[in-house]
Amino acid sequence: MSHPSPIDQQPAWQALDAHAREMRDVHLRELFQDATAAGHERYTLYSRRAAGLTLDLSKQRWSDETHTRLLALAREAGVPEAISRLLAGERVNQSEDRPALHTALRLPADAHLEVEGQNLVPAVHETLDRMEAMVDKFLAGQWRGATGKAISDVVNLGVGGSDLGPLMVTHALADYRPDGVHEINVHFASTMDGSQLADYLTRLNPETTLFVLSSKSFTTIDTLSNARTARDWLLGRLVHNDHEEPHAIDRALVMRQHFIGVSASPGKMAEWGIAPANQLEFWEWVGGRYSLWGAIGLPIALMVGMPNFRALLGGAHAMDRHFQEAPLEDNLPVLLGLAGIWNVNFLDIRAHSILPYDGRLEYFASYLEQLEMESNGKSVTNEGEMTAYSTCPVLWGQLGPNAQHAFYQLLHQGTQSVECDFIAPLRRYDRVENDDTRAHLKAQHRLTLANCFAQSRLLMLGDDAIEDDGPRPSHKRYRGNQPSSTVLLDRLTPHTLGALIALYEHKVFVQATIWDINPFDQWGVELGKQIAGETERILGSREGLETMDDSSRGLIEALWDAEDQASKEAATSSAGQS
């Protein structure tokens, strides 16, 4: 549903704009002092729990009035109705005229979701069951390559959501490998220059390596370039030996035993050579960056087993239910989204840093960069009008303990404000068997949490966090007043990780609803692919250079000069050897 008039012209936005002028010079330390004077604790007022997560928003630069007015904005923008439409399968992706049903991928088998006359749940679980049969076969050591050896290495070939989601989750849940099974090592190659894949091909055994080709359209040039290289490598190594004598192995056997495809285009998979039995379904109503919950998550399931993969889905579904059922004032995704709206649109904070304090979440910031900036990096409303207000901030991040020694200097004493999200599990290392080792690791975890809590406190209070009787020179001053949110997981488990990811997915949707933009398309990405294809044709044919701008012509000519020089050097070397 679109807004009847631009959201920034509606009463709730206008009231917030006026309120923001009153709040611009209010420091977070004052907000905490005022709460204490009134007999309140800001943590109690602005923290909420759901699905194994605790969200603390007390360090946001807002007051009770701000909070109330933001909730009014959410209602005026139709957030409750938008949540219902999303989860009911209505066509919320307006530019592509289809629903966005990633939440359907984590519905339990006994649920019922009818969309345009069809219950989607049986097909979702049929794919999950097919995944489970594949995973069980791998983990039993029964999926064998063309020479009869059990597959031990699986390389996922994908890009964007087909890479970042599975990569992030397999790293985060590495502790949850099942015991007593045939171990599968999962690798990821996404770069179109082939550097990641080339490294794997020098180390892996073709007899025991399988490739998963993950592409919604099965036309993505990055993925197909890597796939062709992988196919040539396997066929060259397995169909012929060093003496060019044919093995009793044919091309069809290699393709059948060493490739699995995940796509919404079964015809293109078959045309490429993926056997029908090795194809997993990916629906058009699931966007790539929202796709790890289904067949795109095969690498995750291969790493952690299907019971843990289903627990991941269960955690996400628990957050879906909370998103659907909790009132706005207690709704974690809504509140997190409103904090971002307040910072971007009313406090003019355009930068957002994601700071996990757990090494297993190393790739979480990269995952959120795509989720948020590809979804909400838009400047046109659903009505096709240019927005008169800012939308998605610039996201970046790194593991917090490492970032403290990298860019925290800017956070504490730089010239611009940055909103920060601190993310950490409360408990860790419970499963370590050795008592002494467990004690040492728990002490390290406590030290990590001490840093996490201290950094958010210092960003909030500045110099007031430091007990120091003497005056401080200006270059040692900390202004504080930097807003932050903290998300605490009870433990980092498949369930809580699922809930955490779903929390941010829904936060993105809340913000898109208020900004009146479509978070489920990515036309800017599509245009980039088109222009890259045209440029590649010019590079290869050396025709059409006159159609390019002056800068592009110069860059292309520099490449051609380098190629010509390389050819001359190769010819000279060859002549010298002869």
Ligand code: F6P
Contents of the next structure:
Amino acid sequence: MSHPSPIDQQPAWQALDAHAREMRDVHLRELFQDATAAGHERYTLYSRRAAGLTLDLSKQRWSDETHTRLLALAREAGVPEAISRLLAGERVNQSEDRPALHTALRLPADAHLEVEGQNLVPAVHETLDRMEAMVDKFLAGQWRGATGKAISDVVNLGVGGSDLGPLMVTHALADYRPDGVHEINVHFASTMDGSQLADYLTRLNPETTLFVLSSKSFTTIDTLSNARTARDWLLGRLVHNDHEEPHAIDRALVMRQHFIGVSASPGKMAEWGIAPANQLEFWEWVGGRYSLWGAIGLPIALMVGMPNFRALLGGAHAMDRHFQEAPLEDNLPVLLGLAGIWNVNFLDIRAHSILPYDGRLEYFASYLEQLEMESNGKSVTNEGEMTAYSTCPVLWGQLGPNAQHAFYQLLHQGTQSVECDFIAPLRRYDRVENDDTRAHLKAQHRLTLANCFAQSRLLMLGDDAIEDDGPRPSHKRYRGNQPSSTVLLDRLTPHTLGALIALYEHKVFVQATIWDINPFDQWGVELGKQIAGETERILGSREGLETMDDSSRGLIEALWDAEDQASKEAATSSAGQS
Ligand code: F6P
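Right, the form predicted alone is done, so what does the form predicted in complex with ligand F6P look like?
All chains and molecules follow, beginning with the one already shown.
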């Protein structure tokens, strides 16, 4: 993945730079007019289909020439070779010297992927089979808590990649709960302050609650501090050695029946007290934010059942094959990645908004925030040089219809240019049984799509999106010319969702290849963890304040004052009671 000289010094980049100077003042409206005048339809020119998805890139601010030059850039940056290296399991994660093989997690059982002398597929499917055995037991009501009652609530304790993927997918596929099984309610607690967990602990029954500790490293303090609180809660409520009781419940029984661990570190899981039979392992060569496809996906499988989980993998695999086999000019992840490169590096558009028009995709933007910004928020190349060009844009999002009432004002009339991704399913509510309700819900879906299509059109055309009704005052004007992509899913199913996620994973890889950065490490989060640890020691010991800057000193002293005040109040109130 390395370039002979920086990519921005290469001919294809330089040619794009020159071309961008001509394109910068061209409005999207003109691009559409020009295409029509030449007898073309931009939608036909710039839309592609794969794996149940349609990607429309016609509202990007590009022309045929741009497109051709971007494809040349992809070739010059070695994108086709990089795709082959990624999928073959070469050590593309250079700073950590290992492959990035999330695609291996979704290979079918009869595939063969030999990496450094070992076929990885059997181990992947062995884990899936172990997951399946566990899931079947839960869904049959056979996984029982220490008092013999069937587990009905599972709380996933994890953060980042050990939370966001399963959280996003369980919401997206809530319609796919299997019928006729013992229902498992899946919950997620990630925040280190314990607020989500505290809420569950007041509502859930310890006898029927199980915790999944999800952590690739099994060292993440956020997850471990929630896990400690959960363990104390369960042990405090369930363990008793009362000889009057017919069955004494001991700690080992609680640990065995109420905790599952998912990690790449079996030693640390065992040390923490996860029973060997309840440990699900994955591999160092799966990045945290790319890990929902294996054991980290257990909460997904618990909710939708293993056949649907396997369908999710099938959709992602279909996108992997498309990524591997389709020519660059028809390759969805390549084209989506190039659109982003064009906006960031040549049109100076450094903000990107993700706007799903389907309530089930509520967490999709949060998921992509980690996938894109933790992967490509880098400024050092694979050769250790500072990049002289921009990399990942600031990316954020929200359900489109709700965002219309929140930040679309800025998209339409603010001073920032923003690239937008609109995402929506074409068909919805086919399976609603009641005719009336189905008709109403289908009408709501049509209304939602009308808004989705209207917004991308308005962002593109500005004032020209409506018939001219005379001059408008400037505060009512819309400039348009905001580029967007639209991804349409035939339906939102496990298969198309798998394909959609893989589309973005590969888009990130294409961009990283062109920017010559490593999308699979995250050194930028390490120092913060170290400094937080040191700060916590100072807060607890009240020693070492002098090593701090004066702003941090002020904040720490404010906390100590508050703690002292709380102790005084507690002392006064207990003196009053005695
Ligand atoms: O701190 C960032 C990070 O390492 C992410 O990359 C990762 O997804 C998250 O923390 C959680 O890590 P783990 O799964 O090891 O607990």
